[in-house]
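Only one chain is shown below, in structure tokens, and it's the form predicted on its own.
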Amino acid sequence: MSEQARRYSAVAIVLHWAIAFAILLMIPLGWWMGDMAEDGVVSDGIFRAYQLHKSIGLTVLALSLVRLAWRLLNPPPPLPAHMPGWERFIAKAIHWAFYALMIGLPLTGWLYVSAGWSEHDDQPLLVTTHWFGLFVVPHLFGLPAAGADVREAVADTAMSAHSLMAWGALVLAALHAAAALKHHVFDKDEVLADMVPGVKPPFQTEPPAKDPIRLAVLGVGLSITAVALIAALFAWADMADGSQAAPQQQSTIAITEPTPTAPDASAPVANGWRVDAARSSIGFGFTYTDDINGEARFNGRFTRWRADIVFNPDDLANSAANVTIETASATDGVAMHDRALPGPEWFDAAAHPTASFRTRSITHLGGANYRAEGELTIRGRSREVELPFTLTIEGDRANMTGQTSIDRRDFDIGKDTDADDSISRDIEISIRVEATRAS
């Protein structure tokens, strides 16, 4: 048997370590993102982390398919002759289980994203996937057009499978590493050395002949892998810092409510509240349509804003909300868009650094439902806008959510750009404010 046939090819080694490092990074990144989402963190850092996670996941899927094809065309070196049959069976089973996980993990993640349903908030959340900001990744099976029940069921199933596979990958990785060390330390064979460059089998007395092409492929491939890993780690660190940002930390909110501790339980008592920056957000959504890719949904947010709210359900005439938004903070996670949004064709942040919404009246619609009517000003142009919203108070937490839509051309947003005919005129606005009672 030739020397080449007795060891893995350089391409197989590079693909092995690139996929392994990517998955080992993705699993803790995914857990961190999940924890942040469960805690209600909606910062720009978390938004970018999801895009990074999806981009790396799709890259893992592509590399895994290439790795599988390469293995089928280039069989791996034979297992050591001393291995008993049961050990050979387990080794092969683990290897093929790895292939199933390497392909299944990103596929279930892609399926979850395509469903457009948030398992954390139990409501629709369709976010376009941009592969490292370069192009839009299509959703699978036309799921965004499916009914809410179908999307919720697909999202729940896909995320459950995704989580189980992540745990399975960690278990298999631990078994795989332990088996490789066992072969190297106790069996003293070539199994570990076949896949780790620079490690020679314990029994080897003379170094193998050097193959310059093999060394070049290993050097370039592993260097690119190392640079990509370091870049991803730095990006994650930056996103973690961004997830702690509190852009609306100067916001104020005062809610007057009945309290059973007052002498007269029906008498309203003023309570101070602090806006929970991590759980609060002002978002926007639009649809982009072209003849090649069809429709793509984009969701973004403003990362710097302030809300001053005074609310008394028994005195709505004197209740009011004033919201000020820094237009330069608009982002939808696509680098090209983020550079363009503050520009003169869109928000024109240099001339109009802030947008504002000031209520004129608030009406009770029944239960926890209200409607605010007020003046929205963007780019110096003002329009009357209605904002239906709900307000609930549970213990020491208040939760306000509202949605409305505007016609961007009413504010001269994007009307003179080449993309004017491709971007929907209706822009959906979503507001979420959570506050905790001041001690």
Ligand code: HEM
The other form holds:
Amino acid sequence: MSEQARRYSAVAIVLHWAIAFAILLMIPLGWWMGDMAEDGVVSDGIFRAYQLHKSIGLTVLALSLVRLAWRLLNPPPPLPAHMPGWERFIAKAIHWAFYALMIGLPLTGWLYVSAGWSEHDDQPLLVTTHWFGLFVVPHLFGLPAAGADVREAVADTAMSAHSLMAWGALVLAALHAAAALKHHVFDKDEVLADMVPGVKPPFQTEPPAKDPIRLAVLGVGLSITAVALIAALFAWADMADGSQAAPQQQSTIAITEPTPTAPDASAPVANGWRVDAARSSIGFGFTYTDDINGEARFNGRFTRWRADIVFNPDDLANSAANVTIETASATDGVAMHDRALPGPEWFDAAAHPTASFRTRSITHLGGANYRAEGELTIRGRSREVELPFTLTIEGDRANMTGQTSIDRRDFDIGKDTDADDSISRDIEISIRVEATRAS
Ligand code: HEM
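Okay, that is the form predicted on its own; can I get the form predicted together with protoporphyrin IX containing FE (HEM) now?
What follows is the whole complex; the chain from before opens it.
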């Protein structure tokens, strides 16, 4: 261990400012991403913002560990002799609390993404982290393979801690900056000048001898920090632009009046239902397996579809649903997937812009349980599909949820892309409809 220095080393100063500015940038970026996700915005920009946040955050973790090791090996300059004991105690406590946050904040973020559970949708969402697009960062503790309850609990705890620590970092930063200014302005000592290159201590001292290596490390280190920060700010501005491009809210479900496309054109329109777009969804789920992360689950949905529904529980023979889905609206929130899904390997939206499901019969199984049988057509290929669902009708409101599973090979979806079967063949379809009586 080296002897206690008279001033901070150039490495300590560069790491101090790189970490400080990164954290100050990361906090509003984290809040912004969270707000976007909470509003259901799914876009390339948001996906890239998450990747940027995770990449900078993991860099902060690495730099903080280096900074901690550096500090243990190179003790900082002593606190000014005039400082009373209580102030020394608080100064030291704040410094160590900072180290705890610099390491705890990124670790809890990493833990959260490893759990692969979305706090916003309250469902599994495992996204691979690419460090600045250069390599894949593994998930921690094999969490993706854990049960849903464990993943949800870890995600909840990790994100609460992450959020709390971000506030903690802001409070500590304010106290820390106020204390440094107090030293400079009122105590007129060298505390602030020690850490801010170019600032002279408020009293006359013999200037330290110029050290070219120290100046070079400071110059290069602080310049890289400044360039990286400016680049991150530009990238964020670009992502914010991109996030406007495809907000999910834009794509509302087309709400239709019941139409004569129901099986019996003479069926009384009185049994028509109007879909409540905001509370309804058609989702799909699949798994992706690779050697690094094991099995990852993805959940997506179609953001544009319409359903013509005629339904009367006492007249199932004349009840029917015709659903038409815009295949180009498939999204699972992962930009790479969202770009690929409409392409020729997957939904081939250019040649087959819509997929459809038309019921042929609906059977009451008892209680709230029903089964619809009908024809599902995707990419021009039709297959008979059974859709078990539950339905409750209270007054003029109906609530329906149903799940089924299809083999994507039946529809030629992704047949050439994944000879290794990394993407599951079984695709789960989940449907949730809230509707009100149209007439
Ligand atoms: C210096 C390090 C970091 C800081 C200062 C930071 C800050 C923040 C903040 C302030 C939030 C918003 C929390 C809230 O909504 O209350 C957030 C969210 C988040 N952070 Fe970090 N973070 C850091 C590192 C990381 C790392 C290393 C990862 C992952 C590898 C990560 C992943 C996330 C994720 C996924 C969210 C959730 C956004 C959402 O969906 O609501 N963070 N972060």
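From a predicted model like this one, the values you see are computed outputs, not experimental measurements. Positions refer to the first chain, counted from 1. If you superpose the two forms and keep the largest set of C-alpha atoms that fall within 1.5 Å, you have the rigid core.
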>> Superposing on the rigid core, is the Cα displacement of E152 between the two forms 2 Å or more?
In response: no
>> Taking the rigid core as the reference frame, tell me whether Y112 has a CA displacement of 2 angstroms or more between the two forms.
In response: no
> Taking the rigid core as the frame, does A307 move its C-alpha by 2 Å or more between the two forms?
Replying inline: yes
> Superposing on the core, what C-alpha displacement does D332 show between the two forms, in angstrom?
Replying inline: 10.0
